[in-house]
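In structure tokens, one chain follows: the form predicted on its own.
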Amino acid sequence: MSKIKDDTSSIWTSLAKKGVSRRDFIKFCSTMAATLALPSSFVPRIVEALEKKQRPYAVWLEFQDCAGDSESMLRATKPTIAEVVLDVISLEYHETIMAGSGKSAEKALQDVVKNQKGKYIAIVEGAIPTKDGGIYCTIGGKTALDIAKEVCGNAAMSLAVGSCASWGGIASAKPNPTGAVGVGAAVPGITYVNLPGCPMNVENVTATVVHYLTFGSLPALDGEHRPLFAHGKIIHNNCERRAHFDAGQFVRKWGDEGHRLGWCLYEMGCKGPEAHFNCPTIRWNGGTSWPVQAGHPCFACASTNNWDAFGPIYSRLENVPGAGYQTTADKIGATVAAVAAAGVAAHAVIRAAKGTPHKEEKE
């Protein structure tokens, strides 16, 4: 992240200079198409765009956060963090990983805001406090609220990465003492995309940038400003444990036989039936795994107000259609037994009714 210079090289040219092969470049474009839920016929268009488009300037702001989204970015594999920072975007400011500090760091931020007005991408991590004028988070003598208004207000688009930046996250959980909100609420009227998750998945961030470079527009968004390619389907539909849910096979205690066999985590508090995210398909750590595969229930980290709306992490969702968990196996068995008993009794009554006159006739 050096001083801004006039770099006219394209993304592909920059990658090639770093030794990235044409084959790997095409694979990267194919991965982006798959992440964006686009058919393979769009791969040539993505290739063409990245061959011609210059790397967009970007700045990364951190406010009320735990740096978890920065940690997630540092573990990017498709592409790697080096490729993201140096070749896909020109990241000029990120207070956690940049070499500069103090006034020199703030100058790097201001250089982008002033010299690239309306052209750069603002990436925001962490919630923005609004109570008492936003004094609960300040950087360089400025409140996070004022910084967001200036930086996001002059950006081509803003990416709210992680749940805290998207809607306030855990910082906004009741009673929300600092008045924490997401980027869209803090700076109304800006062009922005929410990329929630605790933390966000960096492949969704890269895919959003690639979509913007390829089509010159934001990807299709849902009512929460989340991209549909990442949040258009519920986790439940793509979960590898779904068959166990349908079969009524649930983990009921940590470490029990069902847990060891990979059964459904619904009764342990999994919010997958109501959470929208592409975790099961994109996964984490280079596509290695994701929480449910690892044996922990989903707690809807990418859902708005999940801390308040979904209750405690290990509390079970109610009224979820699809399996007999509200009518337990015992209740189902009792009902079947009752129906069977009623049938036997009815049959006996009918036989008795038919048998009485037959006996009288015989006598």
The other form holds:
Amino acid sequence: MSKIKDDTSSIWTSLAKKGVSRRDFIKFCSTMAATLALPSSFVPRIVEALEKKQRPYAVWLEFQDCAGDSESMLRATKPTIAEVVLDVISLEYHETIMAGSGKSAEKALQDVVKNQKGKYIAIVEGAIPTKDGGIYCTIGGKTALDIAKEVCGNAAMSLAVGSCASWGGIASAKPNPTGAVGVGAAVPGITYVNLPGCPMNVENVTATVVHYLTFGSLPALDGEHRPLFAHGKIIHNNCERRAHFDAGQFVRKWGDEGHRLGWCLYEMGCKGPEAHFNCPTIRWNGGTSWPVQAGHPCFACASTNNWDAFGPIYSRLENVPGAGYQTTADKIGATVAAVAAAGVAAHAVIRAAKGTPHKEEKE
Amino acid sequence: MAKIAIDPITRIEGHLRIEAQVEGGKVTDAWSSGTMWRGIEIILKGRDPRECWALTSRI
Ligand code: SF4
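Now that we've seen the form predicted on its own, could you pull up the form predicted together with its partner chain?
Next comes the full complex, this chain leading.
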């Protein structure tokens, strides 16, 4: 958290100064290419960009948040990723970790907004309340809404990290007492990327910044302004428990035999069949695990309005467009699997009979 | 006699403002305010009790 200075060293130079080996640097660039779903032939381009580019200035704003996204960033466990995140960007303002308070904190923020106008990255964590003039979140006497307008409005781009900043998250769950919205809705017209997740995954955030530095543009986005590399596929299709779903092997009670054997969590409320996120491949805490691997159903944390749109966490998906899993799952579990028919075939037959395409096939 | 305000208080989770009354170099009175509210208590009303942990753990 340095004072603004003319730091002309490139990202690679500053990493090297911190003792990051060339080998780890190349490894990091390869991981980024993989995260961005780019072929390995792009690795040299990423390497070259990070060798040449200076670190963009960044400020991290916290509004209606729990600091979970900050934790997600700070607890990145891969040997170099935490350093890289803090080194790829030059973080000048972050309430939870910065040294200055009060006026000196305000000044650090204002310095970036004024001196780096149009060049810095605004990272936003937390929702923005709009009800009653925005009084439900103020910092230094200013409303979150006014701060977002000023800081995001003058940035090169804004990254909405976590579900709250992306679309309102928990704060916007019914009945949304404070009129909480995401950054894109609060400050119309800005250039921004939603990086939802509860919390966000630091590797997706870093990959987005690396993409921007390498290609000078935002990665391809979906209809919800989320990068396709992270949200282009549904969890269900990459889930390590999928074979059990197809075979009709479901956990039916916490701690039952199926649970101990790692069977599918669909019956326990898993929203994986409707949730678009790269958790199964990228995982968390440096690739250690992810909720389904740990035995808990996915609750679609990165899907817009997840707290209300998918029903309670532990209720089986019902009445969602393209649903049919209930029938499928029950039939497979009760009859089809019993006669040893292939789950996949049964799935397809029932689907064809219903004449409704599954959402999963739209990707 | 002066009143000072420190806002934001950093290195904490959440949003905090401290105001203090200073007389002769001594703090004689002080006020703290949490400056962010989401209404989680209201959001929890009527929800499936089994999922409440997931919301409250994100306060
Ligand atoms: S329902 Fe959930 S646990 Fe089962 S295969 Fe799909 S994503 Fe995995």
